[in-house]
Structures are given as structure tokens and as C-alpha cells.
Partner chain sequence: MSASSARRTWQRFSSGERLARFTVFLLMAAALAFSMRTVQVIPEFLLDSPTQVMDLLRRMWPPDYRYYPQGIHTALMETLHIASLGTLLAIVMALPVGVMGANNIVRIPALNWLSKLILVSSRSVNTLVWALLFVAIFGPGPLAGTICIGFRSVGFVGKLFAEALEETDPGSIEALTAAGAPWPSIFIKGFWPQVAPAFWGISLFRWDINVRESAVIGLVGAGGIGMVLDTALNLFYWDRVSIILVSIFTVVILAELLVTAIRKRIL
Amino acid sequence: MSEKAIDRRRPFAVNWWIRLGWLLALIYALYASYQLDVSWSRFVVGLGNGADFLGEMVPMDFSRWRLLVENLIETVQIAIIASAFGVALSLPVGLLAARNLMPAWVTWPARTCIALCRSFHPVIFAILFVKAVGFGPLAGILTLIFASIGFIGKLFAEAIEEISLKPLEALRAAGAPFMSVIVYAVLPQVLNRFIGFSSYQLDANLRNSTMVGIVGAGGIGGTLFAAFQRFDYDFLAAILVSIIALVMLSEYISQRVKRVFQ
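Throw up the structure of that chain alone, the form predicted alone, no partners.
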């Protein structure tokens, strides 16, 4: 029998190496679960505890709505300020990190800066800034600025590296200065993506601002953590619902902004 006939009978050959890899991954997952004391009985008990916890959150308590509104406004202010400064700083960092625009001795420091900003979770940055500048919104703003540079700077650099170089070459051949090349050849190709990145980062900062507040960096996170420590679960539910509504409102506004610039 010829090789062509064998290939027709088995068009999709079995890759035993891939199956072996999946099997080893499954075995390791089971071993790691055993080492971490993950068990079905604990999961079942957790479901019961979770049901009791959810039951204590109903009905929600909105009697302290003034405190809730004040903290939500502070959270929004932290997110907007951090997003504005973070995006403004991310643009030059992203330009310097783009390999198709800058030489290697410029891109490496910029990429190192982006990597440092991405190395730690925002909560770690929040702890460091709370220690440096004290409790309050300033620590949260600085935390989210660094987080924004790490995320948006990387996306900006990757978007710039994907642009067409023909407009750049045409402007350079005409003797245009560097800033004119950036304004008229680079930014028009990536402006819509920049707007999308910026709106997404605003959403992320709204969520992160509630998280960094747990360690004292301002926002509604501190109130949420205090309610949890006091077993004030009905007020905790009101805070969670308010955060969800805030994020949904931010998503709606970002979608409207994207339509305007499309």
C-alpha cells in the first residue's frame, strides 16, 4: 500500500507527545491540589458558608448613602486623575519604547521602565506609597499612575510598532522634523486604538481604586473593608452594588466616547 493511501485513511494523525503533555499536566494539577489541601469536602462546606454569607447581605442597607456617595465620588476622582496623568505619561514612554521609531539605546530604558511598572500588583504599589506619602487619595493616585504606565505604555509601544512606515518615510524624505513625523504620520494611524486603550484603563482604574483603598490608599475600598471587618454585610452589599453600577456607567460612557471618535 502506498504512502498516499495511508495518508488518506488517516488525515488527522494522533500526536502522542501532545497527549502525553496533557496527561502530565493533569497529573501535576492533581498533585498540586493535594499539596495545597484542596478537597471536595472543603468545597462543599464552602458552598454552605457562601450561601449563609449571601443571606446576611439581604436586604441591602442604603441608610448611610451620604457616606457611600462621598466615597464613590472620591473613587471616581482618584481614577480620573490617575488615568489622565497615567495616559499622558504613557504616550511618550510608548513612543520611546517603539523599536521602529527609536534606536536600541533609547528603547531599552523605556521598556525597562514599563517592565518595572508592570512588575508589581497595584496593591503592592499602594502599600509602598501609603508608607511614603501616608494614608489617603494621593497614595492611590500615585499607585494607579504607575499601573497605567505599565499597561498603557506597553500597548502604546506595540500599537506604534504595527503601523505602516510608508507615511513616515515620505515625511522624512520631504525633510519634516521628528515631531511633525509623529503628529502627522504616527498618531493618525493609532489614534483610535489609543482612545480605546485609554477608556479601558479608566475602567481598570475605577476597579483598582476600590481595591487599593483596602490598604488605605483612599476611595471606597477602605469603607468596604471596614464594613467587612464589622460583619456589616447588609451595608457591604450596598457598597458592592454601588461599585457594580459605577463600573457599568463607566463602560456605557466609554462606549459613547468611542462612537464619537469613530
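Numbering follows the first chain given and starts at 1. Rigid core (definition): largest C-alpha set, two forms, superposition within 1.5 Å. Everything numeric here is computed off the predicted structure, so don't read it as measured data. Compared with the form predicted in complex with its partner chain:
- Once you line up the core between these two forms, the Cα of Ala25 ends up 2 Å or more from where it was.
- The Cα position of Arg42 differs by 2 Å or more between these two forms after fitting on the rigid core.
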Second form
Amino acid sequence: MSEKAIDRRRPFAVNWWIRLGWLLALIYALYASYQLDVSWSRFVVGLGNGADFLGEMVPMDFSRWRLLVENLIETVQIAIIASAFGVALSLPVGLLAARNLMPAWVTWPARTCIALCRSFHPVIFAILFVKAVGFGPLAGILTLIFASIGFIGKLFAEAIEEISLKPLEALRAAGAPFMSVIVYAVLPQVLNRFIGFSSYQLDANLRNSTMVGIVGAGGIGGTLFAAFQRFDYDFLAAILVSIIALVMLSEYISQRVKRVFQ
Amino acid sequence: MSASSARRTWQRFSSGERLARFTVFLLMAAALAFSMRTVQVIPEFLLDSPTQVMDLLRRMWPPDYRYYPQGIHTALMETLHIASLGTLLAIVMALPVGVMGANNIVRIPALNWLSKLILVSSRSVNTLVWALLFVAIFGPGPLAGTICIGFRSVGFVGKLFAEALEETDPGSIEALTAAGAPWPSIFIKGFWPQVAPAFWGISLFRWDINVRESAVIGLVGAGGIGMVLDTALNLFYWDRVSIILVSIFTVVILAELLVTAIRKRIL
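Form predicted in complex with its partner chain structure, per the form predicted alone context:
First the chain shown before, then all remaining chains and molecules of the complex.
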């Protein structure tokens, strides 16, 4: 460090590489906008449409509140069932995918399964499940179970790979069978983080279950999509406001629950 | 005295804590039981599902490889452009909103709350719902998709950026303030060097998520490969659907590998 001469006149030297990076980003933005046919004039036209759109939304239409409440309850049901099964299934999958506990021939299939669950967006799963089990909440539940396995399974496996191996060694030296090693040495070290991931996933499932209905997998998404297609924007505003309220409520509840488990 | 203390049972939690935990578990079990009983599942559809799945797989195999150069490649590139441009848009919008939300830079609570409100509403509306909104405003096409990705990502990038700003070490900032540096210099030379690695890490991570999301927003008309997928689904070209899914899978995996490689180098 000491050989590097300090420029006393300009202590804050210009980093030309960073400027070049910003310039490249700008050039890319212009190129991509050209490719995508994104232009200022279309944007300005859109702003006018946006003003009309907001204007039509303003007196929110809560007259069909019965339908709204039924749909919200279905959405919550999908999220709860999917989280329960997803969390229960991701526990063994995460254990199997941990490279410090299992041999390679066990972790590879488990990691592939997690990667498959993670790389497709829930909507794509929802489309396939709607074809497989028909329209309705069951398709949404199956979709979100897969999404949960992908998310919690990966984080749980990473958490297990970071644990201290000393309690395991002690138990193994004392001749404990495999299940006892898992229950008394592995789980106590990771259970707190697992609960954290699970409560986050319950929130995420609730958000996603408002959307799987767009492709027919149950919940409030179907009604939302129908309101869009019928230009029923005042009812749409009511749906959006209730979704945001539901998500905020669930975030508040999960914060309270996390405090109980700390 | 010593005999009674030896017989004392040791417990990890107080009775109040145990009661709270028990209540949470009970409520969860009750919610699950209620949901399982009342959710409307049609048993006939469920019994039919093995046949349907076999039918689906038979129609999907073999994938229609010849369709890739015809329709998929351009749409895939469009998807990548939507994801990247949307991420750039999110970065540009997240910088001011994040700074406004950091309570050690902007000391006006009302502005902090305004920033929180913007960030929370960006995150609590799903990407597909954002896409629907912008398709209604700007019409179908990649413009709606790009703006949708940008608006959705602001919440994520801005929240984590604001948290990184709040965790900065005040030492160098105090030194700059004491030397009489103007506000922009304090930000660029005091705050930015401390949060830059976190900021780029967050943006890269979000780009990875955006590649996944921009692949599906086309289902509601917001451009990219999702529109091709939607057409193939509506026409029941399942062999095209399978090649589209394979190409999405490949791109997503490549994006994740790229992000992991870059993160290893810059962090």
C-alpha cells in the first residue's frame, strides 16, 4: 500500500472504469429501448390513458362485497393449506439435499428437484396443474406446494450445511442411530431459521395465491382478471385495495408470531 | 434446602411463553383444519388427474425443436431485454426512494413514511397484477412489461438499499461533515463506498428474479416469451409448450450461474 503514491492535489480521483460502466449501461438502455419499441411518445400517450384509468377507479365499488369476501377466504385457504404441506415436505427434501449429511447420490436428486421447483415461476406450474387437476383451488394449492419446496428446501439445505458438526460427532461416537443424530444434533441448530423461512413463505404464498387465479387456479385472481377484461375498473380498485390490506395484515400477524418464537 | 433445589425441574420457557407458543400452534392447526374442510375440491377432477397427466406428457413429447428459430428466439431475447431494462429502471427509481427512506440521511419522518408507503405498495402487488395494470394503461407489448418489472422491483431494491444505508458506519460521514463537505460529496464519498457492494449485489439478485418474472408477464400481454407461451397454450400446441418451457428453464439456469459468478468476483 505504501508504495502507491497518494495524489495530494486530487484525493478523490475520478474512476474512469466506473464512468465507462455507467456509459455502457446508458448505451444498453437506449439499444434495448429501440429493440423493444419503447419510445417517449408511446409513454406520453400511455400517461393520458393512465389518467383515464385512475379516474374510472376512483369511486370504488364495494357493492359486490359478498363475492369479494368469498374469494378472499378461498385465497387464504389456498395459502394456508399450501404452506402447511409445503413446509412439511420441504423438511425432508432440505435434509436430503444437505451435502454435509448425505452422500452425493442422495443429494443430487434432491437438489435437482429443488432446482426444478425454483426455476419455473408459480404461474407456469399453475397452468400445468390446471390442465392436470382441473380448474379450482386444488391446482393453486399444488402450485404453491411446489413453490414452497423450492424456496424453503434450498434455504434449509444451506442452513444445514452451515451447522457445527461437533454435536453430530459426539452423538455418532456414542453410537446414536441416524434418526437420533438428526433430531438431537441437526434440528436444534436449524429449527429457528426454519421457522423464520416458513413464516416468510406463508406470506409469499398468500401473495402468490392472489395471482394463480389469473390462469384459473382458484382464489381472488380469477375475479380480478375478469374485472380487468370487463373494464370493470371500480370493482377492480376494490379488489386491489382488499388484496393490499390482506397482505399487510398477514405481514403484521407474522411479525407478531415471530416475536413469540424468538 | 439443598435437597429441594436438587429436585427442582428446569424449564427452557416461562409458562407465559409456553402458553403463547401453544396458542399459535393451536390457531395454526385450527386454520388448517378449517381450510381443509371448506375448500372446494371437486373429487371427480382429482380422480381423473392421472389420465390427464399422462395425456399431457404424451402430447408434450417430442418437443417441436423446429419452432425454436421460428418464434422462440426473438421472444426470448425480448424477455431478457425487458428484464434488464426493467432492472435499470428500478435502480434509477430506487436510489432516490431508498435515500428518502433511510432515517440517518433524511431526518424528516413524513418523508421516511412516504418512502415506506411507496416501497410497501410496490411489493404487495404481484408482478402479474402490475403487468395487468400497465397493459391497461400502455397497451399490450414490451413497454408495459418493462415498466411493470421496474415498478415491481423498486420495492425490493429500495427496501434493501435503505436498510444498507441505515447500517453504515457514521465515522467517515462525521469526518466529511466536520471538514465542511457539501451534501453531494458526503453522499458520494461517505455513504456510497460503504453501500455500493450491497447495492450491486441486491440489483444483480433482482435481475435474476426479473428474468424469471419477465418470462411469465407475457401471459397477460406484457411482451416476451410469455406471449408465445400463451398462444401455444390457447391453440393446444403442447409440443411447442414443452420446447418453450425447456428454453425458459435453460435461460433461468444460465442467468443464475452468471449472477453467482459475478457475485463471487465483486463481493
